[in-house]
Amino acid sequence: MENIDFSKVIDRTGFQSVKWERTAEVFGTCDVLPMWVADMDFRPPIAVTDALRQRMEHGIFGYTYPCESAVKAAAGWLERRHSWKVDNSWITFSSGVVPSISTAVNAFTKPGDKVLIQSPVYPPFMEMVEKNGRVLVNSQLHFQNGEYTIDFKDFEEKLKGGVKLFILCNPHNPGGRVWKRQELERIGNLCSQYDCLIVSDEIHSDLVHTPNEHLPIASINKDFLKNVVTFVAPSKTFNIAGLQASVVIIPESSLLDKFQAIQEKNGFHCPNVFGLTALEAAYHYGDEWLNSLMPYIKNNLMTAISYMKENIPGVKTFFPDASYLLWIDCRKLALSDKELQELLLYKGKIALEPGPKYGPGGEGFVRLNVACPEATLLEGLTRLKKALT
């Protein structure tokens, strides 16, 4: 059984993390405690770090491809933790979430095409859709009593004005809602009935607390398989974003050869060695760990917002469906963005990421990752407050 231990301090620095190195870059100031990008201050499993020792061993690092084993993993991962059994003609791989939407855009719609989304959310949905001159539609998430929920009334209109492509971030980033069945089936007749191609960012799959159930979009009705393209991957859920490696499940094959004619168009085949090497390893034995993983998170969740409860009254945060990410609701504070980011830069000296960033909805909020050390949250708690009392 693999020792795990969560609460040990890492010093990520001097190894190129963005997380902890281009605070600078991003925000103005290296002088912060980084709690914004989202990945996680934890080791991936022993399994993973294992796998990677000894293919480094081999010493050889030529061309290489994804082999039935990896797509195997990635299919039995999927059976086994979210009851979807997917057959491995439908995965392809990519080296990551981002650039599997930019291909799905250009795969799948033409310039000056509208492409749905639903605000606020992921930033790099707005930024591949608008990138790729494509026409970027949106039909904003409602918040209320913590909880973002989407008004299908506007989804209908935006779909009925000749929408081609709508991006779902399920389970949704920023916000951690994991979709209902009702809504993800209401989702996919509407966009069958108006015949508008869904991607499906399920990236946040693998990080749902319970009693929450994360239902893959395609996975939920037969009609759906044909109209859906769905992205996952380790590299939340097991902290390997930096070796570049996600699946696609394409089950149409018409779609599955548009995705990668668009692939072989921009010169990619595969992920790196390493890449695939980490995958295939933590999805054939990462189990353990991420059931590890879970309860610590949820106990940095619940000693977040407690201690907001209790210390930083101008604010509201609620326990997310799922991820390590805490969408918080800054807006009884009545500051700007701006006079809020510089309270917690200057003040407070912690690195949050700004609302705004996520498109319309987001004025007013911050979100604080919580993926980290218990004593680096403390230490992270402490100066929030010091920002924001």
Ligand SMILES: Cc1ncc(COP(=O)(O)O)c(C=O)c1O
Given for the second form:
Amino acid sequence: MENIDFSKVIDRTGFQSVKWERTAEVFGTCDVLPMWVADMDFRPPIAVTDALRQRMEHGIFGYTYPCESAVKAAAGWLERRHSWKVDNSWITFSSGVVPSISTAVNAFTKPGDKVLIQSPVYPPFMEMVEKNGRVLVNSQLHFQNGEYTIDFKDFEEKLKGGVKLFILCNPHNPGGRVWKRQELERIGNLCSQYDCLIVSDEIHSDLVHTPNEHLPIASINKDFLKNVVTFVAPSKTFNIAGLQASVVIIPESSLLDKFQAIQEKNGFHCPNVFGLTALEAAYHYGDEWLNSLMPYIKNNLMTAISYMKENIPGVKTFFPDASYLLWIDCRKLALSDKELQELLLYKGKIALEPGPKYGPGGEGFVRLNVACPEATLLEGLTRLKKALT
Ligand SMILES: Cc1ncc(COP(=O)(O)O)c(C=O)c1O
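Given the form predicted on its own above, produce the structure of the same protein in the form predicted in complex with this ligand.
Whole complex next, starting from this chain.
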């Protein structure tokens, strides 16, 4: 059994870490504790580093192909962890979920077509639509009593307006929601009714906190299989985002052909050899590591929530259904987003994601990443208190 110690502080500086070494470029100061971008300060499972070492020791890194064993590892993971039986022929690979979203936008829509999102949401959803010359349509989520819900009346109105593609975030970043079966059924039915394809970004799906359960929208009924394109990855789950390998699941062969045609057009044929090696090892052998990670994250989330409740009046935060990101409601502090950032960066010396980056509905919020050793988290919470009290 692997000896897993998530409390060990590992210095990441000197290894091109965006989180630790790009705060000057992103926030204008480097003298801050970075608790922003969504990666973890933990090493991945030993099985992953062993597989990478073994591959590295072979010493020849010529062109590779996406082998059947990687496909089987991904399919096995989806069945084991999410009870989703995926046919091997539905699976292909990409260098990341964001590149996959861009590919999907190009494969399934034309310039000028409408693409729907639900803000506040992971910023590249908006960027991939607009940078590819498509028209962004937003059905903003409702926030009430610490929970995001979908305004289905507005959602349907937007679909009626001729939307071609809807990008679903499940589990939702930054809101932390794991969408329930009834919600997903309603989304799926409405999208089928209005002939709108669904791209489902399920990158946070392995990080769901019990008793919540992730339900891949494509798995809900046979009709949805024809209308849903799903993206997952081992990158968030096992902290290997820098290796750039993700999984694309497209059951409908005509859609898969269109997706792969755009990948080909862009000159993509296979993820990096190390990315694929890590993906396969993680999906084969990562269960035990992930089963140990989740209680550690849960504990950090509870620590952060109770600390804020006791020490920082004026901010409110809620336990997310999934992942390691806390979405903090600072609106009662009555500060502008600029003032809030200045206090965090220059008084507290802590870097958090500013809410407005996530689109309408993000104003007055910040996002805190708790995927770090407890000692780092406690230091961050002290800084947060200093900034906001
Ligand atoms: C919802 C969501 N999708 C995609 C990504 C990034 O995916 P990738 O690094 O594979 O492009 C993130 C990273 O935080 C995310 O939160």
